[in-house]
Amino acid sequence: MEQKLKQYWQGKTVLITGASSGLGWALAEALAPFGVHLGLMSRREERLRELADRLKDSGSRFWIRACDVRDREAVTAAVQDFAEAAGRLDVVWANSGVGYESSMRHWEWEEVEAMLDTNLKGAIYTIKAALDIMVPQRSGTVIGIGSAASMRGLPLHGIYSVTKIGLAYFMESMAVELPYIQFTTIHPGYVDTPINQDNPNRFWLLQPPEAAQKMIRAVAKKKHVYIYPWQMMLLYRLVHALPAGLYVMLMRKMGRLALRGAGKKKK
């Protein structure tokens, strides 16, 4: 597998959004040994420079842009600028995301709109800008970071679930339309990142470096959809297959436990 990883990733130009922490940071660290040209995007430029400095002896090159993925024009310009600087665009990793509770007991429009604008619209802005370059190239890889929360409409986190399943459906639609572009949707389970560290109910928890290795391997294998860890994949498939009536009944029975134990943030 190591040889396949090298064959796939060596020398590629890779743009990652949300690279200043969490999975984005771990992905940059995982890809740096392959001599890639990394485009790092985030709202926090100082963190991107810290990451680039940390990896400066890896053999990779780094391009940095402070950018909010909610700003469509800024995203389009950033993607185009990176492609021009790198000479082409091989891979885009739509990774930026935020998560909050959106139950009727805790509904904040600012948080709801932040999830819709970042997780769904921001990802679509990023992917569309990348495809404007990849389609004329007739090649490229688009990776969208979904979530295990997309398995069904989850109580307390309905908006988060909507953003992630919406991204997955968009990716699937594009994969049908553009067969010469690789589309890989990744649904992580719980990874120990800032977005979920206030949640006391994380299970099958992975550390970011392990998660990053799993993801770069899945992309190298050209998987259409990848869910990890394997326990979460089994749970995802099982829950997704439940009839709607049965799922609602089970979730209602579990609702009291969820309401007592739920935190404000969700991965």
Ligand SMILES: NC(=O)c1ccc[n+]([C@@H]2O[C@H](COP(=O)([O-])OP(=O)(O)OC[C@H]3O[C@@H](n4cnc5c(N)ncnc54)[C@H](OP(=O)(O)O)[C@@H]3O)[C@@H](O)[C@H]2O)c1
The other form holds:
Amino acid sequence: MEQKLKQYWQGKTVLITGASSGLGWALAEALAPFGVHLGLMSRREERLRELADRLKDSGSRFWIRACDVRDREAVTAAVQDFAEAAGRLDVVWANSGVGYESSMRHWEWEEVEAMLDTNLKGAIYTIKAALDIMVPQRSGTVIGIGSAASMRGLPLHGIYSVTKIGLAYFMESMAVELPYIQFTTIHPGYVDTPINQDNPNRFWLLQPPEAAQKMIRAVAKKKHVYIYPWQMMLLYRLVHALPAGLYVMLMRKMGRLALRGAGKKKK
Ligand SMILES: NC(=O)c1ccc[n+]([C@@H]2O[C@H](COP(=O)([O-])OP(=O)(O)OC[C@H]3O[C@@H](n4cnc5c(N)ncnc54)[C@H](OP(=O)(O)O)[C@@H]3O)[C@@H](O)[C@H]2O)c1
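Complement to the form predicted alone: the form predicted in complex with this ligand:
Everything in the complex follows now, all chains and molecules, and the chain you saw is the first one.
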């Protein structure tokens, strides 16, 4: 695999959104040894500079843009500028994301809209801008970062689940339409990053460098969908296949404590 990995990644121009933290940061670290041209995007420019500086001796080249993926014009311009600076666009990782609870015990419109605008619309803006370059090139790889939370409508996290399954369906639809573009949707399980650090129930938890290695390998294998770790993949497939009535009944039982908590808080 190492040779295949090198063959796939070496010399590629790769744009990553959400590179200032967590998975995006770890992906940049994992890809830098392959001598790539990395475009790093997120809102926090100082973090992107820190990352590029840290990797400056890796043999890769870096391009940085502070950009809010909720701003369609800014995203479109950034993707075009990177492709121009790098000469072409081989790979885009639509990775930026936020996650909050959305339940009757905790519903903040600002958070709900941030999830829809960042995880779903922001990813679509990024991918559409990339496809505007990749389609005329007749080549390219689009990677959408979904989540294991897209396995079903998760209790207390319905909006987050929606954004991730929405992105997965969009990716699948485009994959049917554009056979000469590689579309890989990745559904990570729990990875130890700031997005979930308040969650006490993270199981099968991975560290970002291990997660990044898994993801760059899955992309090099040209997988359509990749769910990791393997335990989460099995759970995802099983839960996804359950009839709706059975799923709701099981989740009500499992989530009884959380839902009771919700009732108390609401009173
Ligand atoms: N960690 C997990 O267990 C896990 C599991 C499943 C899926 N995921 C998904 O993995 C992706 C990366 O998350 P992470 O775990 O690495 O979390 P993280 O460490 O919190 O990183 C989130 C990244 O998204 C960027 N971002 C957020 N809002 C943005 C905006 N409006 N415009 C541009 N960039 C924005 C952040 O950068 P700035 O704040 O600098 O803008 C940051 O770089 C997300 O899509 C998340 O849903 C994570």
